[in-house]
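Shown next as C-alpha cells: one chain only, the form predicted alone.
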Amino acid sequence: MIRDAFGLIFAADEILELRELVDVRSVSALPVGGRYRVIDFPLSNMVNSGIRNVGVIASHNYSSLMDHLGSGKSWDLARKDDGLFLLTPFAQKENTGTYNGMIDAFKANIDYIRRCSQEYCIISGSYTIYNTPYNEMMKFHVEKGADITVLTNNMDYEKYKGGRYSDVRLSIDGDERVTGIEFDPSLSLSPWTDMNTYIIRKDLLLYLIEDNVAKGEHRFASGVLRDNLKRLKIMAYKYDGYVARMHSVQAYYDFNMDLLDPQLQVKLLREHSRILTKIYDAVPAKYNTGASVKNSLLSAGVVIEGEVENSVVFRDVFISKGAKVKNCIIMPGTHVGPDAELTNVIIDKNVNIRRKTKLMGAQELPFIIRKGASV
C-alpha cells in the first residue's frame, strides 16, 4: 500500500462533445454503468492503492459533483488527519475563479499542496476510466529513478469513436523512457496514449507549477511533460487493461453498452480491486406481470412491466406496461410511459416520456433527452 503519497484529481474538464449530457454537470459527475458516477473510478484507484489525503479540483457545474461525494464516507475517507478535500474555485488576485488548465488550477489550490506532508503526488484526470490501483507504477517510478512517470495505455484511433478529446501521443524508447509528444495528431506512429495519471515529487510539482505560470503555460502535457522531455527523466508506466475516455456522446455511450457484457463487468468493478461509490438504500429491481428483460443492467428501485434489452437502467426508473426499451441508457428518477418505444437513447434525470412515444436514434448517434424534460 501506498503510505507517502497525495492524491490530486482534476476534475475541471470541460468537454463540450458531451453536449446536453454536461449542461448541468462536469464530466466527472456523469452517471455510468446503472449506479455509479465518472469520479468513482479515479478516486477508487487512489483509494484502492492505499492514498488516504486526496484533494478534488472542480470549477463549473459541481453541484452534483459535491452532492456525490459529500464527506467522503463512501470511499472511507471521512478522517481527522487527512481525507477528502472538495477544491472549488474562488477569485483571487492571481486567479479568477477560472481555468484554463490543470497548470491553473494547481496554482489556484497551491497552498492545499504545500500543506500536504506526503513526499509524492499522484496526479488524475477525471474523464478516464480503468480500474488499477497505483502499487506497481510507484514501484516502477522508484526503481527508475523517474521524476515523472506518466500512465499510458495502446491506444488504436478508431478506438476514439465520436471525438479525439486531448488526444497526447507518446513516443517510448526501449527502456520506457518518454521521448516525444504528439497533440491530437491527425496520423501518430505511435499507439502510447497519455491516460492522464501522473506520479511526480511534491517539491518538483511546486516547482513546475511556479515554472510554468512565469512563462503563461497552461497545460500539465504541454508546459511539463513536453517541455521537459531532455530536462527531466519522464517515464513511461504501460496499462494493458480496459480504458475507456469520456469525450463524447459515442464514447459515453460505447462504454455503457460495454458494461453489458458480464465479463468485462468483473474485470472493471470487482476483479481485483472493488470501484467503490455512494450508497442509495432503495429496494431491489422489481419485475410485474408481463415484464421481459434481456441483457440489461437494472439498478435498485427500478420498477418494469414492459420490455427492456440491451440497456442500462439507473435506479427508481418506471417503465411502464407496452412500453419497449431497447440499447438505451436511463438515469435515474425516470418515467416510461404505456406503449413508447425507445431505441438507442440517452435518457438523461427524471425526464417524463408519455404514453405512445416513439423515439430513435442510431447506435453511431444517439439520440438525447435532456435532464427534467417531458416527451
Second form
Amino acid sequence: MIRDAFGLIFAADEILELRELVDVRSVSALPVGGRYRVIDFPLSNMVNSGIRNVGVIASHNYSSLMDHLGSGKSWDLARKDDGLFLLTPFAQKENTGTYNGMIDAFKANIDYIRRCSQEYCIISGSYTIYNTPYNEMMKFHVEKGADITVLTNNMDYEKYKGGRYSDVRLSIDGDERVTGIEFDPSLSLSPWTDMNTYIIRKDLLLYLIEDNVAKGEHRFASGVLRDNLKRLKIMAYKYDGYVARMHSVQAYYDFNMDLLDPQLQVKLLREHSRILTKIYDAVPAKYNTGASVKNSLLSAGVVIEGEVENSVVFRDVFISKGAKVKNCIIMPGTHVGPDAELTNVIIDKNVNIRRKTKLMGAQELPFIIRKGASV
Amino acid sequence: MKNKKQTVAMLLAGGQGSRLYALTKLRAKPAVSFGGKYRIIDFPLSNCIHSGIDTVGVLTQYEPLELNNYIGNGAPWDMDTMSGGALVLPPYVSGKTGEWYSGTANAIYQNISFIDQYDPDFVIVLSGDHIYKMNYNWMIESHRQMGADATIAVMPVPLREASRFGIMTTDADGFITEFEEKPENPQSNLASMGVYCFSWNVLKKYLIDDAEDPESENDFGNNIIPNMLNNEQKLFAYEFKGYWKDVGTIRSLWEANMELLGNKPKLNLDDEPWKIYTRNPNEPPQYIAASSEIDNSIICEGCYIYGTVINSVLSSGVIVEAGAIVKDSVIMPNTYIGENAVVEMTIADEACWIGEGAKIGASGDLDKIALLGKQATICAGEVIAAGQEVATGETYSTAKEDETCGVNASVVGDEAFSAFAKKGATE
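Same protein, different state: after the form predicted alone, show the form predicted in complex with the partner chain.
Starting with the chain above, the whole complex follows.
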C-alpha cells in the first residue's frame, strides 16, 4: 500500500471533440459503462493503491462532478485527516480562475500541494480509463531512482487512424528512460503513449511549477517533461492492460461497446481491484413480460418491457413495450416510449423519447440526443 | 442537557426464525435477503427514517454477527447522525449477573436506561420479520389524538386466516376491548401487525411490573397487552391500509419475493418518496448475454446471465450459465448456476454452487419449495427433489468419491467467479 503519496487529479481537461456530451459537464463527470463516471477510474486507482489524500482540480461545468464526488464517502475518502479535496477555481492576482494548462492549475492550487504531508505526488488526468493500482509503478520509480515516472501504454496506431488527437508519444531507450517526446504526431516514431499519469516527488513538483510559471509555460508534457529530458531522469513505466481515452465521441462510444465483452468488463471493473462509484438506492432492474435483452449491460432501476440489444443502459431508464433499442448508450433517467426505435444513438440524461419515434445514427457517427431533450 | 427525542424505536431482531430453516442457521431473521438487493431489516429501518425517527435500538441475541456487520453505524439508512443512530443492543452483564433476553418485553425492559437517555414521549416497538411500507407518524399522531396509552397497528385479514394472528375486537371509537393471541374462534378479523406505539411512562411501569412477576413469559402479546387491557388502560387499534407481509416462513418469504414481480406488482419498491434504503454493493452493471431469455424477473448488479430466467428474483453477483433455467425461484447473492442446470421453485442462499446439469426443485406445489443453505454445493448432475433442503455448507453428492465436486466450499463465491472470469465470453 502506498501511504507516502497524495493524489492530484486534473479534472479540468476540455475535450471539445466530445461535442454535446461535454456541454453540460466536464469530461471527468461523463457517465460511462452503465453506472460509472470517468473520474471513478483515476480516483479508484488511487484509493486502491492505499492513497488517502486526493485533490481534484475542477474548472468548467463542475457541478455534476461535485455532486458525484460529494464528501468522498463512496471512495472511503471522507476522512478526519486528509481525504478528498475539491479544488475549484477562483479569481486571483495571477489569473482569472480559468486555466491554460495543468501547470496553471497546479499554481492556482499550490497551497493545497504545499500543505500535503506526503513525500510523493501521483498526478492523473481525467479522461484516460484503466484499472491498476500504482504500487508497482511506485516501486519502479523508487528502484530506478527516477525523478519523474510516466505511465505509458502501447497504442496501436491502426486503431486510431480515424482521427488525430492530442496524443503525447514517448521515445524510450533500453533502460526505460524517456529520450524524446512528440506532440500530436501524424506518423509517430513510437507506439508508447502518455497516459497522463505521473509520479514525482512533491518538492520537485513545487520547484517545477514555479520554474514553468516563470517561463510562461502552461503544459505539463512540454514544460515539465520535454524541457527536462536531459536535466531530470524521466522514466517510462509500461502498462499492458486495457486503456481507453475519452477524447472523441467515437472513442466514448467504442469504449462503452467494448464493455459488452464480459471478459474485458470483469477485468476492467472488478476482478483484482474494483472501480468504486457513487451508489444510489435504486431498485433492482425489472424485466417485465415482453422484455427481450441481448448482449447488453443494464443498471439498477431500469424497467424493461421492450427489446434491447448490444446496448449500455444506465440507472432508472424505462424501455416501454414495443420499443427497440439497438447499439445504443442510454444515460440515467431516460424514458423510451412505446414502439420507439433507436439504433446507434447516444442518449444523454433525462431524455423523453416519444411514442413511435425513430432515430438512427451510424456506428462511425453515433447520433447524440442532448440532456433533457424531448424527441 | 438531555438529548430529547419525541420518539424512539425499538426493533426486535433477536428471534431465531426457526421456520426459515437453513436461511437462519447462521444469521438472525432480519438479516435474510429479500427482493434482490434488500434484507428484511431494511424495511422497518427505512420506514423509521422516512417517518423522522432517527434513533433505533436494534435488539439482537440470536446469531448477531451478520446483522451487526450489516447495520454498522446505520449510514445506509441515513441514521449516522450526531444525536441518534441505529444502535445494536445485545444482552449484557450488569453487576455480577447478566441474562439473555427472556422475551420481547424483557428485551425492552433490559434497555430501559437506553430509552431513558432520550427522554421520549413515545416508544414504538417493531419486529424484524415483516415487509411493509408504513408511515409511523400517522400512527403516533392517532395515538396522541386519541389520548391512548398504547396503540396497536392492525389490518383486516380474511376471517378463515384470522386464527394465525393476534386478533383485536374494538368498540365504535376504535379502542380495543378484547385481545386474543391466535384464537380458535376469532371474534374479529383485525390482526395485529406487530407494530406497537406506547406512551413511554406507561410502558415503563408495565415493563417493571412484568419483570417482577415470576409467572410472566415477558412477552408483549401474552403479558404486557393483556395486563394493560385488564387494568383498563386505553388501547387504540390503528388500522393500516397497504401491503404488509409476515415473511417468517419459507413459503411466505417466497411469496413476498414473487409479489414484487409483474407490470403492476402488489408491492412497488420503485417509490421515490418512500425509498427502501439498503447497504448497496459496489458491483458493475448486470450483463445479459445474447443467449439469455428473461421474462418477468428482477435482477441485480453484478449478475452475468447466459441462460433463461423466468419469474425469479436474483440478487447481486449471481451467475447463470448458458442453457441453465431458473424459474419461480429466489437466488441470493453470489450463487453460481452451472450450464444446463435447472432450478425451479427454489430459494438458494448466498454463495451456493450448483453444478452443471443439476436439477433442483420442481414448480407447482407452494408447500414444496426446495431450499439450499448458504454455501451449499450441488455436484454436477445431482437431483434435489421439490421441497428438499440442503444444509448450510453441505456438499450434496450421491457419488462418495466426489465429495467436493472439485469445489472448495469455503471460497465458493470467489471461486465460482474466478472460474467464470477465466472462461470469459462464452459467445
